[in-house]
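Single chain ahead, written as structure tokens, the form predicted on its own.
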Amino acid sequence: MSHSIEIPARRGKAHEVKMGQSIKLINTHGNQVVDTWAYVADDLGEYMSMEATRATITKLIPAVGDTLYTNNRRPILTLTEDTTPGIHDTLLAACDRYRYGLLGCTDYHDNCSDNLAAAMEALGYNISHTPAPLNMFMNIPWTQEGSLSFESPTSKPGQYSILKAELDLIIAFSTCPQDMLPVNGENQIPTNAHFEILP
């Protein structure tokens, strides 16, 4: 029987997942972006790649039935269910201390890159860099001219997405701590989220 695992607000969490299991990612409060990564369990040099995924599925946003691919072009996760309106992001890099510096922050700011490293380290893994994440629930509309904007998530409290593991992997999440732009809702207050590992 599955149990709910909290991703604390502004923090990260990682978990080992076996091939064939599924990860149910729940947007507990409905307005929280969750940066998502997946690494091949026996080779952290192979990981979910947004660049390879976009080239393979020829979409900017994966939909139910679409598979996500690694930097070695192998299937790693498949989106099997999505109760949200299906608005996610594959374009933007994870936030980091440099990003907040560009936004005018002069002190340390929690960020998804550090959250990823801490979550992986908690499981005994060290990573050398931050791959581009699948930004679950993130709403980054684009225009025909190519402009992007930062908008509030379209998901509602309790809505979820389910990803099936196509390989033995480590899934990692960060509840994005962005509070200088409205990506986590108009109130700009990051919240927690939850996930479950399903058989």
The other form holds:
Number of protein chains: 2
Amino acid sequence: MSHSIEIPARRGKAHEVKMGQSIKLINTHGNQVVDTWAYVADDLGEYMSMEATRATITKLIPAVGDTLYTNNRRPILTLTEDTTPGIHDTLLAACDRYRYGLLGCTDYHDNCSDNLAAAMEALGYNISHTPAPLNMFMNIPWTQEGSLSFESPTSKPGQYSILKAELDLIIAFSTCPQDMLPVNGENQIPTNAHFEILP
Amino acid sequence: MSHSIEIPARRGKAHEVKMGQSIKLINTHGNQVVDTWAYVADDLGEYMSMEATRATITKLIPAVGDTLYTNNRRPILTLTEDTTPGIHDTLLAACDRYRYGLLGCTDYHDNCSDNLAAAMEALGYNISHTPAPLNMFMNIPWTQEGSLSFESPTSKPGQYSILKAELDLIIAFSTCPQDMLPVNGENQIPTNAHFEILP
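Can you return the structure of this protein in the form predicted in complex with a further copy of the same chain rather than the form predicted on its own?
Starting with the chain above, the whole complex follows.
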């Protein structure tokens, strides 16, 4: 019986996952973007890469059945089930202290990049930089002309996505603390989310 | 008087550039993709980031007047002139030894990732990983549904793009040695290209 692990609001959480296990990521409150990273367990220099994934699946967003690839072009996760409308993002950087500075913040603002580092550090890992994340539930539509916009997530409370581990890995999540743009819904209130490790 | 510097076919070349100088990148033979990176001169941990750029300019491809941003969200280059049709790519990873393995290569194949490392090493710099490149002249169209395809460049021989340095930086180029997909034109023959540093 799997148990539910909380990703607290505005925070990160990392967890070891064995090859063949799956991670069920639940959008508990429905509008919460969850930045997602995956690292190869025995080599943090190899990690899930959005630019390698797009080149391999030739899509902007992975759909059920699609695999995510590492910077060494190895399968690391496969999206095996998705009860959301399937709108996720592979295009945008994780928010960071600099991003909030550009948005006008003068004090420290929680951010996904620092959340990733803290979550990995809690497991004893130090990372050198922030890879481009898989932004689960994030809604960044594009036009045929190539314009992007920030829109509210389309996922409803309790909807989930399941990612199967293709090798031993460390999964890391951050519940995006963005409250200055409507990426976490029109009310712009970041919430917690949950995940389960399935055998 | 600026002089022309060759980026040999299938190879990389890096060069120091001062704030305010511009780099004129010439597609000498017209169909050659040139993977492009830029690093902050006094801190290689800060570099041009496609994911940060897309988030800031809210576009898939920068146009004349648009600025490219670092992973710390600082302006690093501005596209000030472009005599090509303006088709470049920010979505795909640099090719690497793993990519050619997936395409069926059993021997070593020249690749942009190794070219970047070698070009930086020739200036005395060691890099820790390959950031997502700005793929100048590369033609990767998207559909409204989010499908990507590999198409021939639209640039003609002698057409060029000018990038202005917003801070002291190291620019690195690789003439993409891809000869298994038509990213360098239908004839799939990688060629050299040239650049000039303008005062």
